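First, one chain by itself in structure tokens, the form predicted alone.
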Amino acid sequence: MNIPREFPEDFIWGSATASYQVEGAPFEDGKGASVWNEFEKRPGVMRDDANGNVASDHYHRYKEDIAIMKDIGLTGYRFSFAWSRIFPEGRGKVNQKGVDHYKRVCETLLENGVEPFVTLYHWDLPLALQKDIGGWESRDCAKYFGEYAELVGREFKGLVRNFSPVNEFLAAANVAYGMGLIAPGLKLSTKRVNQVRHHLLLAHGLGAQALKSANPEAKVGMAENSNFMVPVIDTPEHVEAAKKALREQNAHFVTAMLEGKYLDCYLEKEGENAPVFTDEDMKIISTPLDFAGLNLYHGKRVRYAPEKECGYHIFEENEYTQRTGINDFYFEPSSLYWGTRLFYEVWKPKEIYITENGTRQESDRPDPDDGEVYDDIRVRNLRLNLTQLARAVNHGVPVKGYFHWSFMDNLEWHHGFRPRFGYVYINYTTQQRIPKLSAKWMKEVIKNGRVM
């Protein structure tokens, strides 16, 4: 099968990058304490006990890093604002100074031809809101976020039209609210944890609604780490089995913010545990969305199961599958064909972007012979990947854009500074940035507009 490589030529080329996980300065200039910062203080929660008191210092070289950006190509940059960088307490009185660092990064951005893309909420809760009030476990939380939404909405209209307002909701929950690993590092009953997960919906639909309101202009979509399906056999019964498989293992957050409720089988399944919930708090988490934001990373082989009630069948992973991101992401270059093609027949999103996807190594260094960083898996992944992207593409799947995770290393969580995502190398003792292979074969790719 030939299958074809070109892109076309408004697509978006981009990466990104997360507020905590890049920038430092977690206290300069106004900005508020986040439950990271109080996290990163349990002895033995963060690999290496790292910390982001400087992380990449992008808060102090975006102009740098944005250079790098225009000379690769990107015409797109995924960037978080800091929640605490704007409100430090969460609420009540804004942080000018945080405001006003954001501007100049969007316009430094525009400047370069870089179309900034921000997500809001990157799992960096202002501290004040989880001592307060708790933090997602209340129904106040999402009101906040809604007013921070409303004034990021009218304080960034002519700077930024695409907004995501929530970042990968099941790892906002579940892990850091149910196994403790990431913060605010709790370990709450599931019926709590249950809750979080509602609560971030209604944020993420009040988010959008404020978003909107703010500027109508603004386009608003979700940026999630969906549950992808691929068709263990091309033919009509798998293929069918894989759409069901997707709609009801994403039933806890895509199926409830793009269908405006939760599937039987999911509150069946969840029994006392499931979120109390209003038609009200549906419909605001309904609120329709301009694009679809795939988080998309790997994919679960499914088969069509006539045995099984549900009527299909998840394969298990082996341990020989190369895992790509830092627990869970198993190399599937087809979840990139059939991820998108498939999300895109069950509930027909305007437009599609992949807002994430990218390979972990901790290999990564410089050469001794001449510094340059050869992430050579990183490649050949790239091209595995964007092929099948490609293919989509020209399939009809409304794909506008493909954003690598990330722009250059950083502080991927509790597990430190050793992993490494990024197209640029960064020596985080004298901050020095190297442009790695993968950013010199995407370049190439950007240039002529289809997979080397």
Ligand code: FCB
Given for the second form:
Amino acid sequence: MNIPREFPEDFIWGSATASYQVEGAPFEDGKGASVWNEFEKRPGVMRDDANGNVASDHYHRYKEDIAIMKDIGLTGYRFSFAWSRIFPEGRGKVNQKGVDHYKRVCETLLENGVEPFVTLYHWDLPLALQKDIGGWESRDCAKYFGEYAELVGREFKGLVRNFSPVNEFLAAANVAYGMGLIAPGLKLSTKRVNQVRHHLLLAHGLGAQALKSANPEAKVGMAENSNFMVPVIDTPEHVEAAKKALREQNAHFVTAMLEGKYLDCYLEKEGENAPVFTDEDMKIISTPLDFAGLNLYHGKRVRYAPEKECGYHIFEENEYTQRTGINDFYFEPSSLYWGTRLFYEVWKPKEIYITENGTRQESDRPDPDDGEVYDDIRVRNLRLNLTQLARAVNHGVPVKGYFHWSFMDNLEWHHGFRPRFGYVYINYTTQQRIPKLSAKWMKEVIKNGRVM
Ligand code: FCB
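Mind sharing the form predicted in complex with beta-D-fucopyranose (FCB)? What's above is the form predicted alone.
Now the complete complex, all chains and molecules, led by this one.
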């Protein structure tokens, strides 16, 4: 009997990582320092005094890691280039050894049937740019990012087709420059942070343009953890309210990128803290994209609320809702369905990828009896999440792939190594890799094209 597929044959089954979180080798082969190499030295900022000197040692072990990807059956790998491996000072002189390293990684992926999806900036700014020009506070940082993107587009022609210029604007701006929790660890005023946000959007646009002019075959999309909305019940007025909330609650990044303007509600809310920008900036920021990459971990339940000025109400969570362990996010499997569906209905992207989704566990460890890692909660969450994603695919939403965060356990920024997210367990003492139960489950899903 033929079992019907829930996911198309060419659906990309991927997983994701980021350079600082997995690579280690912070100064090898000519790499320049990033803001993290300085930040992690500050007492008390990193849980357990963790640092990225070795991390998951992916810089040296990428071949072994890609072999595991192949064994699971993964067909996509989203990872980031460390800008300072390629431009040690962030601009100017290119470090050919850095370029060559990433070429070898891409070649190895392709040889193993894994499509590379490259992020250009996953929060590890070259330290020199922070020191010399104030990092993203400076408009010039976006210009140098454009030059970096141009070089990557040119050098990786034929190796990489899919790019995301910037990973998650909110963390890159607010958490790094406003809350000071991640590198460079600054606590700037709202006005200055809003300008940082605008410069990051500008970098995204300049990056997209540079990649596409250097390589007309390049496909570019964001990798953004938008505020996703779930209508509280599936009736037209609640669905419409959720769509309105989606546009307005993402006015600072996604709506600006996809509509080429900051909504009045955003500018009014920010008042004198609103960013300074030009019409030309907004044209660059809204350079047409080829796909929407959604880092989708949660969704907020919304109801139609005619009594409110904005027309909708977002529900609060309470102590009984399950948390994902990622920031303040709550577990909401239906956000995989509604998140992708409403995003599609509002902005009509050509393609959608889930560029991140996953589960944090601190309890993952080898079983003392048989050495296997039984991450049963991750399997449970994956099953619930992918069931909802299949629902979206079968509803006609053009979801083309799913990248699990993460491929392997890694350095979860200032939270250190205790949070584990991978399909693959890392023993940080020996660097041994152990594919977890979730990897075995995914292997079945990929083989059968359906949730198992
Ligand atoms: C995302 C980040 C990624 C990782 C996961 C858990 O917001 O992009 O690097 O930290 O959360």
